[in-house]
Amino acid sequence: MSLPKIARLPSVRLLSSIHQQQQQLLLPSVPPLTGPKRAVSQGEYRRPGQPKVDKFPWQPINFGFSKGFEGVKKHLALLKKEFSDRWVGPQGKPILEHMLEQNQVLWEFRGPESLEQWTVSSDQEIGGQSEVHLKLGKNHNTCLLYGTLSSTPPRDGETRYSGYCTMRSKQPLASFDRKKHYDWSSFNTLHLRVRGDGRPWMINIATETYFSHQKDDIYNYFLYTRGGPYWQDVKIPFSKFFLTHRGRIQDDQHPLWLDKVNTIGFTLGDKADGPFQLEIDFVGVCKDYAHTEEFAYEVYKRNPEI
């Protein structure tokens, strides 16, 4: 730049132009750093060692007209059933039958379609080595949950503990994928008929919550199987279930919300590596008039007396 042009520039612009000329002389021209568009738009967390998926979330979805028509037809049929059940009574039953009902079987396994109401998972989701499978029993009258438990943590540099297998019922949905809840307010006891291999299991009951940060709140209690060829009828009062958040027992305990139950599940995590199996005949609820306990644990007083 010539001297007369520099003299006519203001002081601030003069210093900035001199600095730019020095940078151009000292440093070579480097193009700006640009990353791939997928890396910028991808915001979900990917665990170390997990393969990268270079697909957009909407790519696996089928947007066909036939699928949309079948979906509308299905949801309209569910909506029609909801209106007809409301005219009959609660849950589609007459009001007198609903009031006098003392036992109710919620899940029983009598065919392949009954297994579609459940989902299984293990620590393979976090890189573990446990395996879990679900199938019908020999006579197609029971459900057999089996697999292999391994407490070896994945070598990703983050996970310290591993070794769990779980089976959980699916969230019931009403028409147009609206949430539907189980109403167990007329009962006070969980009734199971199971046959295990002597391992201790954890029963998990998830209910609807008020706030989004409570989505991991689950009510738990223990299921001790005897092992051997004999079936065992297990009855657990709902007052015995305690509140946990991500596996940690909470100090602030409160009773189970029985009219807003979402799912029920069974979890194995006893750190005993090896094969396991749990056979389930049915899962139900019942009314035990001899049990009068409301809640088995100490609760905080919201407004303590002075």
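Keep in mind the model is a prediction, meaning the values are calculated, not measured. Residue numbers count along the first chain shown, from 1. The term rigid core refers to the maximal set of C-alpha atoms that superpose within 1.5 Å between the two forms. First, how it differs from the form predicted together with the partner chain.
In the core-superposed comparison between the two forms, Q59 has its Cα shifted by at least 2 Å.
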Given for the second form:
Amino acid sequence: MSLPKIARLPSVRLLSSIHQQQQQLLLPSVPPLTGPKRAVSQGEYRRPGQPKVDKFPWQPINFGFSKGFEGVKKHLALLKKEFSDRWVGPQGKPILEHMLEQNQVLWEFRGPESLEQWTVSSDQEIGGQSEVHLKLGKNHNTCLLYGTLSSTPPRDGETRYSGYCTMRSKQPLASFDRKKHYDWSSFNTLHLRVRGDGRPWMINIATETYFSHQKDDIYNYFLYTRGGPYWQDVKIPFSKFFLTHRGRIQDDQHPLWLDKVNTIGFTLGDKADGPFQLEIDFVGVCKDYAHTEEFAYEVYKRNPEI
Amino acid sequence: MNPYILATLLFGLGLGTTITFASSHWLLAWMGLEMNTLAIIPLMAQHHHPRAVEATTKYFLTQATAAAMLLFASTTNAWLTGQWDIQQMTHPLPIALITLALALKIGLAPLHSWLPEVLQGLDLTTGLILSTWQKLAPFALLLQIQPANSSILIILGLMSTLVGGWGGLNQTQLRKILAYSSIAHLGWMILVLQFSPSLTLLTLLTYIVMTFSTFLVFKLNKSTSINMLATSWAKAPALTALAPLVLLSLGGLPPLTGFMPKWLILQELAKQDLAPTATVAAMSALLSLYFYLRLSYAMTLTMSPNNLTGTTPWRLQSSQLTLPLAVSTLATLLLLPLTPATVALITL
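Moving on from the form predicted alone, kindly provide the form predicted together with the partner chain as a structure.
And the full complex, kicking off with our chain again.
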């Protein structure tokens, strides 16, 4: 019969450090007003993935006069353009162009300013370890979305799955930061020219919604890339897009309405750790006259009477 | 939709309008208007598409606000004059408030912002009911109030014709174009309300007939934007030939029916020494005419690129009933020579 293990007594050095801490607590020194305590601005717990806050919220804002002046000039120019566009035609294009157009290139990556229209994010926001970067390809002809996927979930006790990277277009804005929408009602197919690495990507289209609980409503479809050195022309009719909310496919499906589209995005979340890359030449819409399907999915009657 | 529920809702729609027509007490009239609103709400949201639900919500909020304003104004009138009779309104404050409430109900400028968005979210049939049937009950009330020397009606009317003209200029969606056309026509109706209510009724009835034809034309082509009208020449060539005439009738060109109300209204305004008003209204009708012409240009006068070159495709019989469309198109195009008889019939 062995004696049960007794917890060891803490060493003397540890005891002295505890004494020092107690002394500090008893006589707190007033810190200089350099930055907020984390407790003030973020609450006691900082989620993994959130940046450390060591400034007051107003400190990063630039209150300079020139910035305000530039902002006013920019917005007034946009406002003037809106007024003058009305004289030309709907959305600034003459009606003949609306009637004749069958293809429209929405995003092509021909210069650094085209990257400003896109936002990349990965699960680092929730504390994961995937990395994603967006840069212009060679000769400024394409954009390259590359990085590393890592499906290790963050250790915050509540996240079970992780490992995603995404690129999403920014919401188009009219003057004074009002939301503007894309009107793709004269088209019925999404046309992309991509060169992937064989991974299955997902295309997300977000439309304008009204209620706040619809803000995560996204229409998705898959983009299976081939890994080869050859470019891949992908044409996906808009009737194939299905509705999801926060990633979960909804039971009540309806077709995607094209008259108020906000953003488009590409997501990778295929649970395969490792590097990835996707090269995009352009993203456009086109009108396929042979495609007459309105919606690809049937909605079965739920709770049928027996 | 379950046919029983559909029948109940349509019956409710009819009953609401009838109650408002038959009422001489403000509360009964308000009840009829509320029944109309409530009966059309499930019809609007029946497709469960988020845009339809958004349109339904916006419609409900605006109509409820208008009904509340109406109730408040009639209560104020009861307090000030001691009676609830619709035709005995004498105090100017409730009259003005009721005019504004009914203007919000039908979508007159400057209370028009909800109409294009709501119509855009609906399918064409429900949009048709909204544009035609739902205007009858508020107009019944407006015709009975007859404010005597009110400049508010002139302002509402002129603003509506201008907003309806300008707003519809840059639209490619057909339902929004029809919404702005509705606003413009309602403006014409309101302009002449205080001088000759029978002309308002005439304009309302011709507008209903013309809009009915237009909606049915679009429904037959299953088109909701200008580009979708492009293939109608192959599917229904006779309709493609007549549709521009229907649109020009909406625009008010002689010798089509739509000219009749505009001509009589301008004549009445000139008789009342309101020549500048008449001029502004006539000029704003030109703006509306521009977008009607644009629609007929896209539909009939040009051939948009499509894959139907060569012989016309197999023209299958449409599943939609064409008799209502035929009758209303006839009425839209050919009623101008009957102007004296029509005016005599509708004299209030």
